[in-house]
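We begin with a single chain expressed as structure tokens, specifically the form predicted alone.
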Amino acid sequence: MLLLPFVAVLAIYAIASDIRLSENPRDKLLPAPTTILETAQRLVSEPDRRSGEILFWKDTAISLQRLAIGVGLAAALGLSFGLAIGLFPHIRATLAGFVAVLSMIPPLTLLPILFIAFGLGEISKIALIAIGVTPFLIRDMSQRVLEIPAEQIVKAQTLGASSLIIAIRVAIPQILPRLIQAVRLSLGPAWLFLIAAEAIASDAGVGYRIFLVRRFLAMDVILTYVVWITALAFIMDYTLKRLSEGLFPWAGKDGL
């Protein structure tokens, strides 16, 4: 039953492709599944004539590096500011409203500003991912900290624990499972920001490659990359889910 929707989608695509190709054998919009498989095999195995590198794996490595740095930075900022806002009323009164407004800004509208400020290199692409994801993580983490029973914090203070000790020993262990879940939920937007940045200004990466071949209507290449991105996103999500279940079995399973 789990695979049924995927089989249905593949069947619908194969039927639609066969109909279009029977009417026009040169149609490029819906290449045959066999054509996509042949293209995928060529992309993952044949080196580029100019550089000698297999561009498919080069694009993948570069994009994953950008994504990992951007999401990792966002997670660190989200945890730090979420703890501060959740634990300290004066910081919450100062920053909570600002973060709420910041989260309403469409991150893609900031991309031209980032390119002007940081240039067309790696910093602007990583910054877009971090800026796009961080406000969501801050708001989620701060809310989870506020949900910690006040009795636990009062008891820790009674025992002489400092604010730092309370954050490390009381708050962080309880919100880390939620942080992993929040990062999982943010992977979709993070991929969107990455591909948008690579499409506009880059010379490598999965987003760059997709938008490079679109001018040739190379749907077989585009679909191969789309399927690969989907597979990578699934692997990352599944890995984080298993990591959370392994490290925090008491937190329960979210079912996703």
Second form
Amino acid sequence: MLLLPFVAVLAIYAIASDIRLSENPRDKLLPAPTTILETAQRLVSEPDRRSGEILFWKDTAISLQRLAIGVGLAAALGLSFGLAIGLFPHIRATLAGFVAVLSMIPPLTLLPILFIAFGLGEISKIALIAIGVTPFLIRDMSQRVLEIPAEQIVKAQTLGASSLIIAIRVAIPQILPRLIQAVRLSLGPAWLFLIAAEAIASDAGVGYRIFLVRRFLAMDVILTYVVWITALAFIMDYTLKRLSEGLFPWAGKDGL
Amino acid sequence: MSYVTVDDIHQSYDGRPILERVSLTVEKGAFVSIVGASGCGKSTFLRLLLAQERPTRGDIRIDGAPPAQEPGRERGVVFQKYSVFLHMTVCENLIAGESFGESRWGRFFGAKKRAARERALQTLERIGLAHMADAYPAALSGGMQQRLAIAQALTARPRVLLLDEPFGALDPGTRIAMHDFLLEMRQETGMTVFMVTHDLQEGFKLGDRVLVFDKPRWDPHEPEAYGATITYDLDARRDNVPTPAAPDASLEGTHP
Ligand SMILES: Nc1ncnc2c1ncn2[C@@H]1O[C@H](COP(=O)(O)OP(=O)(O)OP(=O)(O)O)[C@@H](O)[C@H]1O
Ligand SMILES: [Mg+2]
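Starting from the form predicted alone above, please write out the structure of the form predicted in complex with its partner chain.
Up next: the whole complex, starting with the chain shown before.
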């Protein structure tokens, strides 16, 4: 039953493609499923004539690297600022409003600034991803820290815990599952920023490739990449979910 | 010989008096039960004893020491809810009673860790939780959680133990078992105990003294104008429990 909608979409595509191709065999808009499979096979196995590299894997590696660094950076910032804002009222009074306003800036409007400031290299792409998801992570994490019952903090104090120990032994362990959950939710936007940055200025990456071959109407290549990106996003989400369940058995399943 | 001295404390929130003119001396090793209508300020009084809040006026000293600025190891606490750390196993919860105050990172390593675990397992054996040592508190019943919470608080060797309706959420049978457990623990440690309860019988059964909080002055036009104070200070060892008309003698006639 789970597979039913997938099968239905595939079937509709196959039929539509068949109709268009029977009217015009040179139609490029909806390539036949077999054509796509052949293209996919070629993409994942044949090295580029000029560089000798298999571009598909090169694109994948570089995109994943950008995504991982950008999201990793955002998670680290989100956790540290979230803790500081949640645990210390002084810092909360100073920063909470600032972060709330920051999070209203549409990150894509910053892209030109990033390109001007950091050039067209890796830094500006990673920065866009980090800037795009960090405010959300900070706000979510500080909210989660504030939700820790006051009783738990007081209890830790009565056992002799310093602020440092409260942070590393009570607050961080309790919000780490929430951090993973928040990172899962921000993976969608992170992919969006990655592909946008790659489409505009890059020489490798899945976003770059899609927008490059668009000029040749290479639907078979685009569709292969789209399916691959979807699969990657799904695998990441699933891995994070299992990681959270494995690392934090006390937290219960979150049902997402 | 007075051990805990409460000297004319007043507490108000936003100009609204909650407690007024509360004075009290308690000798070392006494068990003090606190009863009173809901919302009259019993938990507030306990928070003041705990130094979680500072009184608007007056001060509280333990063993002649200057008033504490924040909760610390000399005052142990057990709340009705969130009384143990849900992200630590039963054994880790007990060890936290030592490691939070005695190590820089809130964690023991090596031989110290093994020794602490050994001690924790012995304690668990005594309180009947040895078989749950490596389970998370979510797997414990309410009574087991509170037993663990009391043992955890005692592990830090506080001078006074503060209990805020510790058995309020337990069924009557479990409650009786917990009374025995608490009395046993108290006999062993000679601890000075303050316990807030809604159950008058429980207060008389466990306490040496029963303090009744109520508003001595009452303005029908302005019910919020005055705070509560100690209106009765009963010797529970001599006076007998006022025979309850109903099986459960709670002051407001409702279950907590
Ligand atoms: N931090 C606070 N700020 C403002 N008002 C407060 C605060 N804490 C308690 N109060 C008020 O003080 C009064 C006493 O509260 P408290 O929790 O001490 O009552 P209680 O006797 O413990 O009641 P219960 O039996 O229901 O637990 C209540 O009216 C409550 O609304
Ligand atoms: Mg209360």
